[in-house]
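So this first bit is one chain, no partners, the form predicted alone, shown in structure tokens.
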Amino acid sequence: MDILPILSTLRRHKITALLLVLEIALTCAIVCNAVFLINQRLERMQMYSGVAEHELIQVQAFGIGDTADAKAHAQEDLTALRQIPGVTSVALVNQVPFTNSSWNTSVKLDPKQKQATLNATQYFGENLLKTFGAQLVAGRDFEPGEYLEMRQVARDEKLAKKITTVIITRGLGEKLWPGQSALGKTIYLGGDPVRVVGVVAGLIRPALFGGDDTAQWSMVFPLRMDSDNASRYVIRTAPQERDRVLAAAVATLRKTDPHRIILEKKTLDDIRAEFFQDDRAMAGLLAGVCIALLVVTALGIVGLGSFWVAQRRRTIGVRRALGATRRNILTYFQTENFLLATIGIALGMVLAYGINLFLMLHYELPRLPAYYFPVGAIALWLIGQMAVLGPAIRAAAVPPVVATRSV
């Protein structure tokens, strides 16, 4: 196919193919940085916990007034619980993940710096990481002596002192000492030295303010909760009776104290839903926006397709009648829409690199890959190709006669 008989019919019509070029460039620049966006969003939402997620239930229990004795009362629950069928073990802790309520406290790597290395979420509670499902990849967990109560603790800074023995995430680790193990390790909260004893694959911190990439920072601690310091019972059962125990659960914490107030009740699966619901609606806001796009582009390119078909009638009548075949008018559409599309393409691979370096500057996003833009073009000369058929196969159907016609 000659293309210079199509550059001259298209400077003719310099307007029209101008809006149709920067329609596509438009398009291809929001698109392209949309797409990338929503997966972003949608790796987010796959973001690693670390905990057996379909296996957990949480019931988030106060209780009114002071309790006369907060230890006994939170054994009673945790007896009461691991007797329902189906329960194959209890805590009661201090935060759980996603739930935008964290414990956090700085790390330092030596005692005498003045800023601290980093910022990590405690978990406290007695059999915590067997409950949450959190997988030992070096080290113990702890020993029932190593545990102290933490309404004590609170009360009492030298007994703090007391707490020598950490765990922490693999994460953390790598992140405080990159390439090495650690495993024996000491780090220093307020001064006072604690020991890595072992390392988890991961425990994510239940609210992600210090961004994403501190997602892992956890630590656990040998730390007993009682009901009046902590108030979310986490039970782990098998994933098909996580309602039956769930209903159970909280039937059986009234039944130990009557007066007390059921705040919340929830498998980690809704927990982790409600977490990134706007993560989700965002995904779907640019879905629907790419989608939107996508469609007025192609119906452009249709309208201005029939308009030039209706325009140029006599004109393809004439070249039939020269000797044209359809299936000559019908390449002569296409290419002349490829050639729109590529030029279009290119200005708007410009525009998306401009967006990007924007979004990168004001909203610390990532760089957007290469690959979108290839990607990015093969769709939008696909939805050309596609769009242009329509007025392009009317255009090939046009007789010859018409051309003796208009003479």
The other form holds:
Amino acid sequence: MDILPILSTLRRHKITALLLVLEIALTCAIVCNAVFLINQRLERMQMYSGVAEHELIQVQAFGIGDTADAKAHAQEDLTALRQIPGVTSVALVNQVPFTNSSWNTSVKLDPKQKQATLNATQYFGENLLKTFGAQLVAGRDFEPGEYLEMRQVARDEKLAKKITTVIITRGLGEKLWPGQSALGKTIYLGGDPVRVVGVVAGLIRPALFGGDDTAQWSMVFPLRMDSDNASRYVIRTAPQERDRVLAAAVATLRKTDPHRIILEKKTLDDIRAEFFQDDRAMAGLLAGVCIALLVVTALGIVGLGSFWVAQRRRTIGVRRALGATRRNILTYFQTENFLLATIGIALGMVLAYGINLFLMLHYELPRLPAYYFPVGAIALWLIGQMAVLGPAIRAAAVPPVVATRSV
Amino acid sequence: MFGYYLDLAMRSLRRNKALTALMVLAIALGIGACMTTLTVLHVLSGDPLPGKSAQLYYPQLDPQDMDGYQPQDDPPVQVTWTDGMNLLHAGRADRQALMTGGAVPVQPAQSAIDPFFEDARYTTADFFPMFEVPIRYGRAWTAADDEAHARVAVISRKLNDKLFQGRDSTGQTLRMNDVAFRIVGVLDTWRMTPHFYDLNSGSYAEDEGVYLPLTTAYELKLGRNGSTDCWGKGSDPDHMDTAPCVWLQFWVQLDTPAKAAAYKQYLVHYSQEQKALGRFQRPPNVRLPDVMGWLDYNKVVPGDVRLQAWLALGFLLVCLVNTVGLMLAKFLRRSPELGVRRALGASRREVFMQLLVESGVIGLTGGVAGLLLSLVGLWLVRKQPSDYAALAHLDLSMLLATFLLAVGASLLAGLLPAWRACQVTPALQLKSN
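Switching conditions: you have the form predicted alone, so give me the form predicted in complex with its partner chain.
Following is the full complex, with the preceding chain placed first.
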């Protein structure tokens, strides 16, 4: 095509051409990184929890004042909750996924270790695995006789040594013993050995303070909670029954003890949605900025394109008079835009890479995957072509007779 | 002359409405995005106690055992009960307060209101004067109340409105967790932003509704919020006063830098003394950051907010490049008109000024539109679920900054086009080309 005449024309509009290139480059760089950030957020929101999310309800109930008979209280509550029609399983647990506050402890592989291997979360509660719906992939669940009372263990060091079994997630096992089966292995809490008797497919930590990579570092211990040291009743039921069961559960808890406060009565789906609300908001905001950027860039191309067409009306007329078809004129402007966009995109890719390096340094983001570059380039080429189409059609419509007029 | 240029600018802008609208829109979008994010950043990274924050310090000690000791590690971010009480009673600072967050069940006397949980702060008497907490009715409790484990409470204005319809409730009884407390004070509207004195309960959390003496709260085993870090034998919920756990925040007021240096020295001596007693095992490792240093250390401003500000600046840059291109097109198109003005005796300087006034008008219009957009943007931010969302309001300094940024940016954008347009040779433009 007539690239050479286009280049020589552009040389006469160096500054405007340069500005257009710069705008495309900046847009390309920002949009590539923003789309990458959006994807990161969307991926994070898909995080695997390992529990039967659509079947779970959580109710927090706190007694006021003296809680001496907390153990009997808790058992009474659990029995009453189990009698609600539609309830498959109930547990009183110390923590629930996606609630942003957690019980954690250091884990060692050798009691003589000075530095702990890692820090993992501790789930306690009778009947926890079954209620949460966490899938055992190896070993067994706890036997009823294995459970100890949390209230006694917390106050008696000797009793703590009696906790000898733990169920861990596959993710934690893989981290502690890469490539080996975790079943039957021993970990140390403080100096006390605990044997892994079961492995579950997954069970997410309630809070991700240690970063998303540590999300699956969870352990379940055979400890029975009471209403003094835990307040979270987890109820499992069919997804369509959740609202009814939730209302019934609150009423039941009120009835068994009117002297208490009921907080946080929610489905796990709602709890999860709240946990990721900042990610959702950020992804929405980034998407908004991307669209705005592309619109502004497209409008800029339209504006500058219109100006160039108006400025070159006479030249276009002369070319038409000399035999150029409408098609030729159209392609001329399209090729011109394609050239400018290509230079802009090339510059934009370098810039996108630079911005990504900056983000990697300051926001601990991974490297921008290579496929973003061609996708970004195609998007900007398309937008450029669409934006220039209007002015180019107007240019093609310039009649040859313009050449004979002296403005 | 300025009036005449303004008139010319208005005429010129009216002549090509679409192009003008495009330029104004680009600037408005850029300014709107920038001011929204910068306002949020400005609010979140502000000084919570201007004028006083440099005198408030957060002492840090390292009371842990040798397990996992790394010489370069920072000391824990909270203190143990023993150390907190020792430092409090030593009284080496101008003021000192030991505290933790919590939540208490409030049982209103009126049966119309169900019992509810209220966020609480368990602290010591100096808390109120030290953090310049405004008091509406009554007074704060005294150090003697702390020692006596007195059943006294100070409540927030919001809680007072809820329970006593805003009346002076001092002297009244408030039941919390089945215990009767006497209200001694009611606070005025108050929100510490960021919530610097205890970042465990959220960096931009609302202030607590109930304030109780720490000793009273501990004695009554009221519910606690926040983090607990233990080592060695770990925690025993019944004996948190002797447990090897850090779970309290300790703040001191030191009026001069010399006192601060002396206090830091004192912390080192204290650590050595405790080590000699066998309580501490590690070599003394103390810190004494002031409020801003403490906020900085904890990276309080959310990374997302910084990222958004960068994004908005990038967006503004694109919008400005766009505007420069469009202005250049517009000004160059008027070469014949400018040629006539030059030929009639206008100097380059005057033509330049005329064009700059025109870009200034574009900038100002864009700035006004951008201001409206940023108000919409801030309204959208306030709709967001984050705990800082409610704080996103434009203040006077940011309002001024909006206009400065808008006009400054558009003048900057106008410089190159105006300069290029001045280079026009009058004679060439006068020929009927």
